[in-house]
Amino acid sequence: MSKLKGIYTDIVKIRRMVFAELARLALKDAECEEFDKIPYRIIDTEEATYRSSIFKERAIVAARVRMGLGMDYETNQEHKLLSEGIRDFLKNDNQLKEPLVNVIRFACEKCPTNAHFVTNNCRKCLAHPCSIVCPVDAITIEEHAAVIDQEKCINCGKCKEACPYEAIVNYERPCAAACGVDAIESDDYDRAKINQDKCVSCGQCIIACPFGAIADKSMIFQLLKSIKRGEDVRAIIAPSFVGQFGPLVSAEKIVAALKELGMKEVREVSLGADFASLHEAELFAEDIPEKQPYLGTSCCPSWTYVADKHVPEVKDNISESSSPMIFAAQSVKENNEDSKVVFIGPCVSKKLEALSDKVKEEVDFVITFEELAAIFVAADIELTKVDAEEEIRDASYYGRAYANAGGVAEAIRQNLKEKYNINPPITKADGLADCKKTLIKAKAGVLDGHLIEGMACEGGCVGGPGTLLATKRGAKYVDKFAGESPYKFAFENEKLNKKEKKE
């Protein structure tokens, strides 16, 4: 997990300022030329603050604006106004296209890749075990300290382990360290580059980069324009939303604020989680072990992409059940066929899931909690002053607990125990690297008979790149909100029972 998660840095501030500016322009039906002013409003000083020049700072903001509109960013090798190309994009296309997550190349500061360095904590000790244990003679003891020859070093880490003063540190690119599938590589200029054949769009590299050089595309502008046109837009909001907007902002206030923004209805995605957990319990009871050796859950799209791209031999054992987002969207459109559905959540890869043929007819827009916060700012909606409406009663305790690591598997297991008298062994993959490792174990036959939960973000959905809180704090809010549900199990949920009776 990135050390920057949950810290309000200048990178976060600029990112949210860009989102808020885009939201303001959408809400006031601004002319395209207004986009040209955004870099100057955000970087409004006369001298550079963050980079080598103010022009570079504004160019990076401009690239973020383009990606915030869902466009590919420009390299800015030749001067162009932001408005050039935006007008045609908004008229003729305006939909997200892969790749979703991109490195803004001229924002990358070419961080050194994996290496070991001697710090000034070195005492130049007589024992010098670092040089003794080095298998390639890469360490020499010089006048003031030990020195590592980076040309010889193989990064085995033996010197670091042997140093009694902990004077040797391992340095790795933060974005690469955050990527559990080794999708971060280097281009010809030593800048970070994403290998899209490996990338699973989890977005952890976005929050890990200390220079803000990585960003994903957004649908803020398209969503708000749809609302402005008077279209029937309905929101489904992921269970990790509680607490994300501050301790004084209840779940009911967030729902009321979304309706004030123009949403015709707001529904918990946890309702879809109840659908999903019942369906996957049924699949497990029917298929394991007679038809397949184990069952992997389908909740996290990045987890399923790991199977598709990195361990394809196991992908048939990942449940084909729809994700909670899809189930929730279908429940909205069941009686509102002409409505548009926006998924609001912590996840970047949900944007990619929504582009797939299976989902694009169900989910029209995907935004993160961070993007929603910027929209509230642009719309001058003060959440603490919003009048809360009726109590939210969409989902069960276990449906809401989906947001925390282990919550998906536990919800399915509880349904298996109560409905089928089955209590399967559970394996929980927490974080992208653990997801890949777990799937390799499953491929080897080590996890036969298991129910396997995969979460690409450490801590579960509350650790997603689109959240506003530190993961552990978000998890506490989810636990509390889950405990307030009127139902414990999915099969007790009245809304699901009504649907079953109707069918």
Contents of the next structure:
Amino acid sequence: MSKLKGIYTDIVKIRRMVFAELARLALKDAECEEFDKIPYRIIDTEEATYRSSIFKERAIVAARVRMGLGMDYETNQEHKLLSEGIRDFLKNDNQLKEPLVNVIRFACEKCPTNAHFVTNNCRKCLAHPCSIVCPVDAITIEEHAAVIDQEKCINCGKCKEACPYEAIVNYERPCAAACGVDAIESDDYDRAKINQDKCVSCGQCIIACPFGAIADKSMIFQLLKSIKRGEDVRAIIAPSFVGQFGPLVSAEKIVAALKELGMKEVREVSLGADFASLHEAELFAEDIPEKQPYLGTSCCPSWTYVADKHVPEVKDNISESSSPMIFAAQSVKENNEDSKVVFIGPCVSKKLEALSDKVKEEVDFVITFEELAAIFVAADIELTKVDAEEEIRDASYYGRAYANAGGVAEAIRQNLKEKYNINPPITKADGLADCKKTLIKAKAGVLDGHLIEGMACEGGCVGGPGTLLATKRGAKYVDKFAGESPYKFAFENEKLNKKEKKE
Amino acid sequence: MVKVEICVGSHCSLVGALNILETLEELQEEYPDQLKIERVECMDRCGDIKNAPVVKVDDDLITSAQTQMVISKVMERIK
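Given the form predicted alone, corresponding form predicted in complex with its partner chain:
To see the whole picture, the full complex is given below, headed by that same chain.
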């Protein structure tokens, strides 16, 4: 996990201020020219605070504004007045398009790529084990210190381990280090560049970049405009939502606040998780091992993209079941055909899932908890003072526990045990690199018979890039809220039974 | 005993109050008898979001609070 996850930095602050500004302008139906003022409202000093120049700081904010609206990243050559671009964009279909995650290239500080360096901790010692253990003879002992020949070095790390003075460091680009599928490359100017053929849009690089040079696109503006137009917007909120808005803001208060914002209805996505865990248990019971050797879960889009893009041979063994998001959206639209559904979650790649042909009819908008928190501020909704009326009880214990690593597989296993008397071995892939490794193992046949859970974010959805809480803290809230559910198993969920009876 | 009141309203939570709270709670594990943390509703000081987060260390009101500022104020009083 990136070291920056869960730490509040000025990068986080600027990102959230941009979201709040976009929400504010959407809510007041502002003219396009007003967007030109956002960089000045956010960077309101006389001289630069963060970078070489205040104009660059503002240009970066402008790039964030464009992406916050869902617009494509523009190179410096194409640069035009913010408001002009926005006017064109809003005139056309104003829909967010791939690529979702983008490097703001002129904000990238061109960190050196993976390399081992000797620091001035080096004592030029007599033993110099570094040079002795080097398998490619890349280290020479020069006048003042050991020196690594970068042409020869293969980054095996043996010298680093051997040094008694901790004098050798492995320097990695934080964005590349956070990327479990090696999608970060360099452009002709040595700036980070995302290889979109490899990228699975998990969003971890957004959190990891210490210069805030990577951003995803957002649908804040489109969502709020839809509400402003008086459309029937209904929210489905992912299981990791509890606690994300502060310790005094209960799940019920979050629901009430969403209604105050203009949502006609709010449902837990955990309800969809109950559908999904039952469906995946059924698939497992029917197909394993006769029709397919193992079953991979389907709820994490980035995990399924890893299979699509990196280990395509295993693609067919990832469950075809719809994700909890889709099930929850369907349960809303079933009775409200003309409604629009917004998925609110911790997840960046759900934005992409919602754009796919299969899903775009079901889910109209996707926003993160972080984006929602900014919307509440822009709408002047004070969460601690909202009156919560109704108790929410949409989902079972295991459905609510989907948000923590291991929760998905456990929910499916419980259904398999109770309904089919099967207790399969479980493999959990926790984090993107682990996802890829696990799928390669599965391809080799090592995991036959297994139920395989894949989570691109370490710790599960609570570790998602769109969260406000540190991962462990979020996980505790999820556990507690799951414990308050009136049902233990998915199949005990009355809301589900009602639907099944109807069928 | 140092008493810290930390606002966990919408504005303050968006701009880092939850992170300050987390650090404070870690500190409290080290000094359970010397630090009292109260999570409070909006204190109405954040009309301009630039004043958030709002934290009170005893009678000392801190606006635009940052973790390091709050913790050093608390530590001054604990020691």
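Rigid core (definition): largest C-alpha set, two forms, superposition within 1.5 Å. Quick caveat: nothing in here was measured; it's all calculated off a predicted structure. Residue numbers count along the first chain shown, from 1.
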- Message: My question is whether Glu282 is one of the residues whose C-alpha shifts by 2 Å or more between the two forms, given a fit on the rigid core.
- Response: no
